[in-house]
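What follows is one chain in structure tokens, specifically the form predicted on its own.
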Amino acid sequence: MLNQDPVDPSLIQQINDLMASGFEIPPEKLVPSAALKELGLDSLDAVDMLVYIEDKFGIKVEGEKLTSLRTLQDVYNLAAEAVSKSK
């Protein structure tokens, strides 16, 4: 089970703009509902993301967690949850 606190605001916009830059996904599309599917986003950009989000905030996440994103708020949980356990 992901984290469920809420995520930093500044957290959530750095994965936005990566989202943006990385996946050329609109930014008007990147909201925590949407799926990731829905983004254009399959399994090989997932992981795609997820070394991003890994070199961008200097955290290591487990990958057998990329198995449970579906929506944007996942990823965003996700990466609060290994930022805060890097601290």
Second form
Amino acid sequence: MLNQDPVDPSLIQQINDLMASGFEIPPEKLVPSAALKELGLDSLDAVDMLVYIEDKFGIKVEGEKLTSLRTLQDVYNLAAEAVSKSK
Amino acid sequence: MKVFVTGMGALTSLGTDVESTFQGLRDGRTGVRAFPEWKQHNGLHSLLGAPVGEYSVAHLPRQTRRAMSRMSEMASLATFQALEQAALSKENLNSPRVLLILGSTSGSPETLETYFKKIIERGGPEGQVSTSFFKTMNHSVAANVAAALEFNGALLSPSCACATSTQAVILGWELIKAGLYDVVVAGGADELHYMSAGVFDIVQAASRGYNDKPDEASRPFDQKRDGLVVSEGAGVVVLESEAHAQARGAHRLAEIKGGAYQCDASHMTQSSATTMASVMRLSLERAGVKAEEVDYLNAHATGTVHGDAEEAKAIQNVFQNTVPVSSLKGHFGHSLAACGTVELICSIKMMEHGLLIPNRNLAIVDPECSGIDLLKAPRQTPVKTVVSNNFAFGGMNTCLVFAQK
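Next up, the form predicted in complex with its partner chain, please; the one we just looked at was the form predicted on its own.
And the full complex, kicking off with our chain again.
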């Protein structure tokens, strides 16, 4: 877990939209506790997911943290942290 | 050891399978259309292309589709078509005696453009999605078809532009004859992009004078031809040894009698009649077929001023005026790496129907292309033995000989 602060719901929604459109994941499966592996994402998808997030929010995510991502909540937290730092 | 074709698949600008493609040929249709939107590309004079119509790869898993550009999608669909006709499943291919040979001119031109544009804009690899490279690498088509088939056997990816798939078929024939494989899935694919037209436009080999008359563009052997029209598509065949085909009761569509590939190193873009005739003679020799036994010659003739004239001279040299000749580029445009197998497949359909498809847009034969029997109208006649030429930049001359099963 990277960051325990509550994440802005609109950011969560935008990430969920990216996950649904980029990786064809049914929206009902996009819950915070969902494991990325269980959502069908592999290591290549994880790289692309960060690229999509960076492009969407105009941020730079630390690539080294990629390997620590396990659940969708981890992704929300990582994006929230990067957005916060970029302000 | 005889080698048979037992399956065929194709996506062309006339149709998304073999039957619709051949029907398009019978109807005398063209897949060429105007691309006025290409005017925005500085320096491009040829605003014509022949795209493949709608198709779907939605049945493939996302993680298979993600590394595919259009050329890999079309090659995969053509491969599935060919395997279905051959009654071979994905599981049947899991053998060290099976080889896949598939190629393209280059990696996806569309992805190459976006890939390098981003590298230049960002000064490095920042922002690249992981799958871009898998669409741009030279063996993208082969690797993606293998992935779609979950294939773990031998895989080759020859690349010699417009002769790619003919070379793949000849290579397959050689390797089956040598006893190394029982089944070879061979073919090629390419996708339409403005720079595919641009490559030929730069060397003044693409049609420029018919931008507002696409129906009349691409005119092999015609006096008013002014260059080729670039196209896209995929053509894949299943080649099988006689013993393997016989053992499983496979339906034979044609026999590959032989073929040859030779380089004309004298010029990068202008092969000569002498070397074109040489590869035809060598192919006939390797096939054990005499020139007078050939019932039809499918010419490469793309509609360029130089290439068509040289090929006509070469055909005249080898066959004199004894064999009916047509090119299908007037119908399809030039589908580059796909054209060899697409033309093989269409010629096999001609054999099946005893019907020769004529040159499209051949109104007045150029005197430089005279002295051979150029088809101007469909001809109903028994077709037992066929020769098919394909020539490519880099002096890549290829010729294939095939016959009724």
